[in-house]
Amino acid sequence: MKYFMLLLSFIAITLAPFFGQIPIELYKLDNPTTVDYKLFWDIRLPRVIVAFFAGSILALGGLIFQSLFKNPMGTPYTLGVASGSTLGVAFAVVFGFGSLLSLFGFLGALLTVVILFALTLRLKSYQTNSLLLVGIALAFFYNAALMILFYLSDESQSFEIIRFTMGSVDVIGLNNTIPILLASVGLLLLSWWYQKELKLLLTSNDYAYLKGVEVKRVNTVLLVAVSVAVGVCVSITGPIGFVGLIIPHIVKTIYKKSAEQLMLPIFFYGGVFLVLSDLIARNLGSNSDIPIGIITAFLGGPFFVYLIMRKRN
């Protein structure tokens, strides 16, 4: 079953750039003067790359947050990073910085990280519950500020902001895939480096401390790393929901291993899930692509209800 899924996943990723509303002819892919060449190398392939590594960041970030917060409902947006990025993009749209949306989105996410961990330095001990509450408070504040920007915006600006919040992996050119690729690989390597510490933290913070783990430092490093990587992701794709929630649980169900042993599978299948979601979004026969966030919400919403009912039982 596992090897069959792996084979199907590789096939899906390989074939994904060739499917869309406009068919591509293979023999034209080596001719830079053809529309097929530009469509494949400048639009389809970058889109698949961004979808894969965005899904990888969100899935792995979800696993780490669920582990550190000891909460199966945790997502990489728990601390308000996505809300901060959305506010940054909305500010850029309303005040005329439309060419710098990704930069303002990342700055909004980075500001959130700075605020969160500046506040944690004032705590006597590392309390994840306190950090969680601060993240929720920031998200409410950002939503209020976003409503003010909606009030100040015109119709076209409001539509642009709303469209960003629906999520999209529509990028042009392979160069634009580099930031999200570096962020995802960096997060994977750092998570792998702290694999043993994460295994101890899964039991309890006190147990990890008795085993010699610097709990506050490790928690801070992992949460900052996830938040920065998610900030890079959201600034490019917008907030794409439910990937970080459902993929860790699905992979755990299939592999039946401890969380620290599933980093690579969750990283991989998070990417595959978002590639398949994007494939659905741009092949439903409409005149334009459906926002990928709508597809993931349709898939993730019922699963979220299932998790709540399972936890209750």
The other form holds:
Amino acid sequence: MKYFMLLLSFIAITLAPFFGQIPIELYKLDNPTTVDYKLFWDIRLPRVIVAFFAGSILALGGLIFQSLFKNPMGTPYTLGVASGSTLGVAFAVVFGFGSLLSLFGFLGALLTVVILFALTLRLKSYQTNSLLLVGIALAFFYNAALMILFYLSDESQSFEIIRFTMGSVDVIGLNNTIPILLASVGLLLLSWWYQKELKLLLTSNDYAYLKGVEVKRVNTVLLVAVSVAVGVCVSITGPIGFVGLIIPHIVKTIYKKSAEQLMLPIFFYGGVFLVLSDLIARNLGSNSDIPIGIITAFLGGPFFVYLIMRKRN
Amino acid sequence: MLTIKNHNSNILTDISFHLKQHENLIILGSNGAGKSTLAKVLCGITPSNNVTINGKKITQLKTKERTKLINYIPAKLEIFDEYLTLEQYLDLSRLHTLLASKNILKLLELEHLKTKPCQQLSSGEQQLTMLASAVLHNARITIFDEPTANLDPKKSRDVYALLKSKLFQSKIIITHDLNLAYRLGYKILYIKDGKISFFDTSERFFHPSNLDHFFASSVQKVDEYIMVNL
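Okay, that was the form predicted alone. Show me the form predicted together with its partner chain next.
Every chain and every other molecule in the complex is listed next, the one we just looked at coming first.
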């Protein structure tokens, strides 16, 4: 089952860039003057790469947040990091920084992390539940601020913001895939480095402390790393929900291993999930792409409920 | 070796005592008296500058040195991950011992459970798992929070034998089991409403007049056993 899934996923990823509304003819791919060449190398391939690495960041980031907060609901989305990023982008759209969308999205995510940490330091010990509540409150606050921006914006700006919040992995040119690729691989390497600490933190903070983990320091490093990676990701793709929540759960249910052993599968299948979602988004609509966020929620939601029901029985 | 001096918090009032090297201690007290709170202060989970081990403040010890000196076994096993197995859990605890994990698994009759996720173990099995982890951690001082609370009589006796054995260095044992406390014969610390109201030898504590003072008529000494008078 696992090997079959792995094989199928590899085939799906390899074939993904060849499918789309406009058919590509293979023999034209080594000829830079053809439209097919441009379509493949500048549009299709970057798109698949961005989808894969965005998915892997969201899934691995979800796993790490869930482990650190000891809460299956604790993902970068529930903590308001993605909402912060969205707000940054909306701000840029409304106040005329249209060329700096990514930067503002990234700053919004970073600002959220700074706020979360300023508040955490005021909490006596490292109370993960209070931080989660702060994150939820923050997301509400951001939503209200976003509504103000909608109110201030004209029609075309509103449309731009709405399209951003629906999510898209549309990136043109291979060079533009480099930031998300670096963020993704960086996060994977860092979580590998902290594998032992993560395993101890999967029991309880007290146990990890007694076995010699500097709980506060490790938590801080990993939370900041995930937030930066998610910030990079959201600023490029917009907020794509559900991946961080469901992929870790699905992979855990299938592999039945402790979370720190599943970092690579979760990283991989997070990527596969978004590549497939994007493939559907690109090929389903007859004359335009369906936003990818809608596909992930449509696919992920029911499957997630199915898994939970199956577990109960 | 272990000293706490004038410690005060919401729950604890003016706690001071000293434990010499190789000395063991039993902490008694009614529910909610502050026993576990005190244990968490002593092992550093609740940081306090009033605790010194080997002449160094616990808050200033290097992490590795601290793990060598003190360990705490809580009353309940707390594990977030659904699939972390007993064997993996024990591996994480194997810090300062040369003992092989499988020997301790055999000793506590846990071998057949080693690939089972900790969350699926019964509370008694979880209790034994934590005791096994204490052996493998092998700290100079180990604090046990109610080590026999969930065990059947035979297992309780096994744990008593384990606590008596040379597998542990110094022990601090929090318990409600007066018979266990009496049998072990270690020094007794009695906490009432967050204050130390007794700190002396076992013989003095288990003197009939003293038992009446602490437990009214609910506890009796019959022959060489401490019984709860139901």
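Numbering follows the first chain given and starts at 1. Whichever C-alpha set is largest while still superposing within 1.5 Å between the two forms counts as the rigid core. The shown structure was predicted, so the numbers you read here are calculated from the model rather than taken from an experiment.
If you fit the rigid core between the two forms, you'll see the Cα of G301 move by 2 angstroms or more.
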